[in-house]
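Next up: just one chain, as structure tokens, the form predicted on its own.
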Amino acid sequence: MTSVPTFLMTDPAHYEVSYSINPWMEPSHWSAAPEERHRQAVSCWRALRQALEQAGARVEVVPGQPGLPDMLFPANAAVVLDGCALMARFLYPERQGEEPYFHAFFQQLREQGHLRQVDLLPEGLIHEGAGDCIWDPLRRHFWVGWGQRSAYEATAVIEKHFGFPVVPLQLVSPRYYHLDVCFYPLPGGEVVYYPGALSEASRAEIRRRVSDDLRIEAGEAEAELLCLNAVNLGHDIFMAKGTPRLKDQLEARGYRCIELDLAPFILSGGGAYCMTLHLDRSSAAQDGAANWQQQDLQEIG
């Protein structure tokens, strides 16, 4: 297994907006102006890609496949941690058959060496992979994304697998499909969230684990940016154009924005998360933690 952090993305030649399954997703806008559209998605995408690698990533690219655009966003594919990568079952047609070429892929990661496991979900069980199953560095349990795209019953079978405690959250607006488009956890134990995404008990939820002073809460004109769908790499965080607010509060806690073009992406519904998987993400406590984890508990307590 290899100790530079690697990620996962999807060429983007086939890439189109085709098709909706979501509120973001109107094939009208890509339609009118098709060829200029896919040079812009190819530009993006690349300059996503030398983001991280200038930030000491790697990527690994899957092909992608004719009729399965959203096979861009990869981060849907699969739950991974430790090496382990539990594949994913997709609700709708349309990218289900996404799900055998993300299969072969993940076990050529496996052969190579990247991956030591790979696994299937039950048969029946819908969830979409780590776009509703966020990892959370310094808590180390999962919150997982459930009520749109994803069921509440595959919290239990992720908890089970990977020996990790899981926290449910309800997502009540369809424009906030999988729960990494409104919420993200950061290295140092804040959590970046749209509280209008989700349902009262899951807010609260948020409000019990996460102290007043780390928790970042975003509103919706930010939501609405997709700036919330980040990749964060120590202490950079990629994502789409945000508020100078949002960022103002973020650079002020250390970290490093890196705002990207991904308008091509928004119009699926997509950002810099969708668009990655974080394939050597480890449950191995980050320096500080356990100090970190025991003031948790005892707020929580």
Second form
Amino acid sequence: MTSVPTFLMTDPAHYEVSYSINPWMEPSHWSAAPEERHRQAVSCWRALRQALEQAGARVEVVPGQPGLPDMLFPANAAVVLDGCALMARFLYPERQGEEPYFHAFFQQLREQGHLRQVDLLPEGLIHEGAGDCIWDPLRRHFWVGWGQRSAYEATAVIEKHFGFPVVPLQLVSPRYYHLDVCFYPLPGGEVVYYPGALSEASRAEIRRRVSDDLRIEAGEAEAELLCLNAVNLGHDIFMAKGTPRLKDQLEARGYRCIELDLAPFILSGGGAYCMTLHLDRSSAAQDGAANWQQQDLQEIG
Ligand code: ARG
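Right, the form predicted on its own is done, so what does the form predicted together with arginine look like?
Below: every chain and molecule of the assembly, starting with the one above.
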């Protein structure tokens, strides 16, 4: 068993923007130069993969499927913690076709020992995976987005399923349709977020739980760059190019920002976090990155 952090990414062969289910998606921007866009997408995807690998991660790749271009965003496939995956149910028919492919692949991951359990949400309950369910490694709870894609009713189900507290946050803007496009917690306890995407009650909830010195509030212009859709591996933060202000704030706190060109994916409303799914996220590790298999062994032995 290895303790190398493992991310899932989707082979970009069938990626495109051919429909619109969020305000970022304009199929005409893609169809104006589809080959060129696809070429760019493949090269940006490779750069993200390479950056993660250079930082010490392993990347598992799930094949994409023709006609299901948003499979490219595996963060929406499931919530994963301590080797247990809870498969997503999508709101839009455009994405519902992904469910059986992801489910079959996750079963395969289980057979290979990368996961120990794969479960389904109750029928009819909509929740779009890690995009709307973000683990806070320091506070040891999930922050769960609802109100755009995912149903409020899913929060209690997730809490019961994983046995960890869940803090629901209401998303109020169609442009910030998943929590991961406007919010992320860091291992040092910082929470980076765009308040404008959240209801007043949810902003108050964040202020109640996260002290002033740990709240990093981004402005609309920063959120618009989709740089808050960031994936972190320890103190490395992989993100679409943000602003010098945000980068300076993060680096002053000891993080390293790895800014990447993710333009072809921003055309679909996605960035670094949702292009990946952390498969070995552990509730015990402070940076969320240790391998659950190792802890299991320690617990046993
Ligand atoms: N086009 C995709 C959609 O609208 C993008 C999903 C990005 N994923 C995310 N977790 N933000 O579903």
